[in-house]
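Just the one chain here, the form predicted alone, laid out as structure tokens.
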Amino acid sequence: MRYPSIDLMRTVAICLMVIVHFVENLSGQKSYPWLPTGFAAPIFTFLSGISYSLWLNSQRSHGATEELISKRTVRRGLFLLGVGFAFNILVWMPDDTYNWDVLTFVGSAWLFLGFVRDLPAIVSVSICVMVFVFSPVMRVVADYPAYWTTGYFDCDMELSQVSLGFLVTGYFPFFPWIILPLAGYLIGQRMLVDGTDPPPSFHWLALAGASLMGVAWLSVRFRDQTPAVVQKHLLKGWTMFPPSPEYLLTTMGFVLLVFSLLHQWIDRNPRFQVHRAFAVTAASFSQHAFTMYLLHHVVHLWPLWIYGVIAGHDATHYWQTGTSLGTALTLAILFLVVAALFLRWMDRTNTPGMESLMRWLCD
């Protein structure tokens, strides 16, 4: 069963992805406040959690044993781990091979969501209070910092440092990250369940994320008041790299409000209806959300490294300088524009995408 609601947000996370990384990639800018930073991460990492638990339903109805969904959740996150890999190659460079991009994150969400997906709620709940809470102790541990000493992430290739990557230190690291899709998860299973008379109430859901978000709200006012060691080291702002507790409460917040709310005006509402042509656009942007991931990145950052090498510079020498904010802004629209014409062609001609090749694969 298809939700407009999840078809919604993940176009809009989308969106908000391609225009922050043109903008940010292509010329610099990061500092402008209506630049949309920080949400699209958290609304795709939701949304992986509550397409597990809609894929796992739909394993069981269609006879799938335990035995063979938990080896099809294996090949699905192995196959996300490859790919990721061969993105931070390909893409990025051979020198990013272990940054621990949404990819490798989201595979390995998908087999640590095999692993508890029969675990009782308050278990899977505990799982993500403890996930919150030590997470920022971690970071001190593992000296978070030292990895981020020329504003993004660098390892060397050691075994610890690469592991320190995953687990604390990269872009998207296991701690705390895992919160939102066993989130995700948790919610898909207990409130997206047909044939309940009546259907599960989503208020207490709208509550929890104003709630969430109301405590973020008070960590920032107040943090100036708090002792010097919690601001260096607990609440550190409105940061996503490392991602702060103010970070992780406001968007956690957001992503459960939103989603809370778009099912109950949209998927509840018999009247409520969807302009055909903006459903199937956000339709085609949600099913091939995976192949617009690769492909944006592909389309804005292969130019510029191939003018690079042709301009005789390092391969990176015109990244975040290689157009102007107009430029960046301009092309990150319509980038959008042709990949919905495109998506439109590829439904209509059944064109495989990476999420067929995932399914012939691993299903």
Contents of the next structure:
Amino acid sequence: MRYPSIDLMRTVAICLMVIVHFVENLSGQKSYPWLPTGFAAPIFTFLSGISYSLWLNSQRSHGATEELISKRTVRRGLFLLGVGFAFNILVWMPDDTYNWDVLTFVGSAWLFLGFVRDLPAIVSVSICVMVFVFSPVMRVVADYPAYWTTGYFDCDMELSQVSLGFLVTGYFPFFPWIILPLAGYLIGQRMLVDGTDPPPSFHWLALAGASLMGVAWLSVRFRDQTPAVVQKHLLKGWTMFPPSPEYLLTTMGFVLLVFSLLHQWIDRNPRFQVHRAFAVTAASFSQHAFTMYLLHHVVHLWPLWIYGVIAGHDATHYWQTGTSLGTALTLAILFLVVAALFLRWMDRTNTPGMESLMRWLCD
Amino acid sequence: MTHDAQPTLSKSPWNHVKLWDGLPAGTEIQSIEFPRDAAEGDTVLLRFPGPNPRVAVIAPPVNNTAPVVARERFTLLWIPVEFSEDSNLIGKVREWIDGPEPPIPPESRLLTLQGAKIVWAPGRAAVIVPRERVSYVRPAVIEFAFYDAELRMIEREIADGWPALETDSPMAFDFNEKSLRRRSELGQRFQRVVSLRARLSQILPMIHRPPIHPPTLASQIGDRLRERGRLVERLDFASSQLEVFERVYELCGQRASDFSQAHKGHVLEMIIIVLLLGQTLLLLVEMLAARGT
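Can I get the form predicted in complex with its partner chain as well, since the one above is the form predicted alone?
Expanding to the full complex; the earlier chain stays at the top.
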């Protein structure tokens, strides 16, 4: 069953991701108030948990045994990890093989969700709380700033630093990002269950989302009144790298609130009519999110690397300096339009994307 | 036999079928209910003592839009006759009892005893009886109607419960976290089964009552009606079916309780394990950080 709310959220996340990545990687601009940085990844990772829940329900309803589900989950997780590493090597150059970007994180998250899928909900919630509490401590212990001296994650190719990158210091480390897919999975298991009469109430979820955002706002508002040690290690303000508690609470609250409201207003409202072309485009973007993630990187980074080499520089010479802000933004919008047409063509001609490849290999 | 009076049709829930002309004088339609207590102004026809006491009272009139078979009511057509009677009367009465679209085979049963003729079907009956015996026959018919209605209600609820039992029976063997969400639902069903068993037990002594000696017309009619209505056999069947429900829901309750207790313990254990894992990871990060620097 397709949920238009999920399609819509994922489409918005893709659009945000494309715009932010084009602008950041081509023009180097990061701090415009109109540039909603930091929201695409939480939406993606939260929805990856919901997707796992829906996929799991579908597997069970088709009679797959738990053993088979475990095998398929592991295959899918490893596939994502493998593609993530290949992507790092081919798109971000071999030096960045272990930068622990979002694909490798989603792969790890699927492996983790496969492991904890049958745990009681209260234990999973405890894991989320524990991860939230432990993550700032781990960052202090691991000396997070030492890996980000150049403004991006940089570690030596040795086991301890690579492992720390995966756990704490990378772009999307397991701690604390696992909270989002785990929350998505829990909500998917509780809320997106067909045949429950009456359907589960979403009011408490919206309330929880709003409460988390409220706590985050209070944390930011009263940060200056807290001791210096708290400001230094815990309440660091709105930062995605590292994902500060305020950032996590805000994004977590945001996805919970938006998901609950959209689900209530769109999925459960038979009178709500989305324009057909819009619904088809959103479904298309959502179904091909994995392909889109790879494609938009290739489309805007490879020309940059190739041009750098042709111009006689290092491949990454023009990274963040290649174009002006206006050009980068125009290219992002142009890419989204062309991608929408391209994805529609893929759907019409049944051209396989990365998602089909994953299903073919892993299921 | 006199044919000079017409019953009041508007008082009958059974008035979708017109009574015919030429019924004897004194013919009367009574709609009877069995509430716990009689309200002020109710005409009490009979009292049923016991742990769940009821009274038989004449119900207020119902309009034409009421359901054809008012389940909580019993409709009784009294036709007091002289010793000579209309030979077509039984046929017309059966036609009236069976309704405009009679089931095949017809539901109505005819019982004849010492000049009294009772045409009976679930929810309604017609009694053709000599005038001087009306007062003897009335309590027996009403009493039978009450116990038959009670038994029918229990049978209906048992029949309605089978699909749920089919769904719930796997939980009598295997109870998991998903089943835990249905615990209160299972509890309600178990309570329903217990309530049905209680109601069955309450009518049991009356249905298994030994015959009165020396027999009277009323006792004989009561015995014959119970026999023709197969109350004893139906009671046994209902009891056997309830046993299946009790067995399944008792097992479900046991499984739910066992699972719930074990679940609480497991959750605590798992949370402790998670905390230990967290501590281990923290140590691991510390160790890796020490090596990294």
